[in-house]
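First, one chain by itself in structure tokens, the form predicted on its own.
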Amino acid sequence: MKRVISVIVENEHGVLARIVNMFAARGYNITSLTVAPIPESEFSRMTIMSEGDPKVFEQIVKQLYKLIPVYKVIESDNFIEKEMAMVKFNLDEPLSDIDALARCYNGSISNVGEKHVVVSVVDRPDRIDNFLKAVKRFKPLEVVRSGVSVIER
């Protein structure tokens, strides 16, 4: 089961290895991470998105609080999740049909270069994986997600 936490840290050198290292060692996957720092704070805000059973999520949170740099952790069920995904094609694919497309994820054309087409979508993670499904079939040449992104509601 996916779960995801959003951890407050303070923004100093070495917090983000300190977290990972905490998963590592503990044997926790990572499927996805965002930092970023929170605007006139000296905080910064991660999202991790992890899998495991509601015990495994426990002891994540309950190790995340034993680390000094940790402020917050932020374990819900009501978040807005969002994730962002930039997808390059040929330029002879057919452009308004990608665009369409990219159009029902919350997307658009974002470049168009001599040889290439940059097309970005965001949207909740699931859509953006039912986004590159739908796209296989255009030949993309490259698929660059940025993580997830979550706010309380």
The other form holds:
Amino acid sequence: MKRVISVIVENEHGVLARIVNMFAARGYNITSLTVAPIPESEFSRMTIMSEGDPKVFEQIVKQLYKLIPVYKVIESDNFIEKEMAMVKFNLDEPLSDIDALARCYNGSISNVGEKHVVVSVVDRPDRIDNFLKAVKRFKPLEVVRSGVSVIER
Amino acid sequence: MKMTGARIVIESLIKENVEVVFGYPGGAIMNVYDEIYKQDKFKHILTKHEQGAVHMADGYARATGKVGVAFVTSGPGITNAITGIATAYTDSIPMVVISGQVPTTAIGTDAFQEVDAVGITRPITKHNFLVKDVKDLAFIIKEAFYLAKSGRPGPVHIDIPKNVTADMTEFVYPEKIELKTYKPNYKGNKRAIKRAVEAIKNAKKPVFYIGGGSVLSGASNIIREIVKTTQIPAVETLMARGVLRYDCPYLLGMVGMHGSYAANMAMNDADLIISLGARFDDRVTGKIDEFAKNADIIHIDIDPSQIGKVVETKYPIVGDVKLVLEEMMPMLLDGIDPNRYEEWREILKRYKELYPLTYSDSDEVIKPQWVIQITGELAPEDAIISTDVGQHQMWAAQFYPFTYPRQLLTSGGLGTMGFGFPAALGAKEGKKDKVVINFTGDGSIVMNIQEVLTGYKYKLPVINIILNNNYLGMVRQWQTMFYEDRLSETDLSDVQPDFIKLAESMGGRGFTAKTKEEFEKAFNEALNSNAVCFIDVQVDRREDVLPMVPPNSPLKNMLVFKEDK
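Having displayed the form predicted on its own, please output the structure of the form predicted together with its partner chain.
Expanding to the full complex; the earlier chain stays at the top.
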């Protein structure tokens, strides 16, 4: 089972390594991870998507709290989850179709170069999955996904 | 007043009332050692190996309850310290390890004697620091001591680059520490405590499961009181030996792989297990699916991550064992009827009588268990006992009459061979008035034997009783039981040192004992010798530690006698 947790940590050097180490040392898998400082505070927010049964998650949360720089671990079933994907296509693909598809997923064409076009979309992780399936027919050259970011409703 | 980082280290330690530092100098920590030279407020003990220094700081901490402190240099200094730090981490021992590091400008360049020290110690410390600016140094040291001893104790590592120890700043040592992100929960939740008390009152077959956390929280007196009043049977883990006196009528002995039959059956048959700072280690539970199938569990622990980690816990209480029990005590006394558990006690008494902890003694050859027992009779009641790791460790835990908490110093979680002797030296430094005895094996003792020199230099008489069976005994026992007697690389009979000459060459004393009389004579002489002593006791080579729960078997499937195998 996939689940997302939001971890508020002190913004200090080595803290990312501490969190990742804890996951690695205990054999928990990280599906995705995003980190950025929280504006006007001494904290950073890490959003971690991981897999496991509820018991594993209970341990993950407890083990996170054990780390000294961890201020808060937010678990919720009521997150707004957003993830970003960027996809590169050849210019000779049907751009209007690609653009139309991207718009369905809160996206658009972000850049048009001499040979390539880049589309970016921002949506729920499961919808990003769908988008990537749907654009397969246009022969994407490169796909880049961000980690998920969440905020409580 | 402005001072160098090195001076700040010294002044901070003085502020923390540090009495002794165990350590080993080197290039990157030289500025600090220069300041050690200039002061006389605390003692420095120069060890022969960094591992020895950390184990000594650990033994000092275990015996005194204070924070142990060790200094090492960068690179190989800190890597040599790793086993000691990991040992302390696994057993939750309060410790501060300070290492030198190459100058900040050289970090990351593969400079001489550079390693990523904080990277290496991260998974084996409660917390660690790389000091980048001398202005942070005093605060970090204060924080390190606070973290080491508060909540669930543990080792904290501070890595200080050489230029930081040379830089100058104003020395201000913080009076108090307040961390936004770290607030250990000492007092258990009142409602949870109430529910747990009700469960105890309603249980028919409850058992106290006493772990190392009881020692760390200083809960021994209140546990003794509660056990005496409620008359609920109790078992102890290896780390908790001595919380109850060995002759306490409600104590069933040690639990787990080499625990007593009665203790293991109590856990197996109980309807309520009251865990006091114990962590359901695999050496205790045996096969986890079969563990305590009919029992509800009350789990009191200061570390929330321990609760529910291994077994499902019906009554979780996050808090300090002592404080939680103090809260429980009046509720328990109010209306508890010790007679309620009479039938349960009778069953366990029968188990105890049926399968007592025993061995067949011999006049031909010395039995290791006899050595432990007779030492218990000959040594003062409050002697401190340390052990290395292996068969002798389990025999000591089974047969020594432990009377006080902090009396047994042993590497429980990590199982570190080479721990016992330096830990004993550290304990002796902290408890000068106590007799300190290390039970060790012919395999374990040679792992840190160089520290005889440290004992000699600083006049730390420690008696090492080597239960010498010319084997790596515990591995040999497993090879015999589970590998059809293929004794792969465990027979040490062709490479035994002469322990007498070895001790004497480093300023100690050595004795050999091949008979019981020789042992008693040697021990009494060692007691009065005021030197580091080795008593090389030639014991029965093929004696096994029994009873035993085979690995990954349920507790009830114990091998009680040799014929069971």
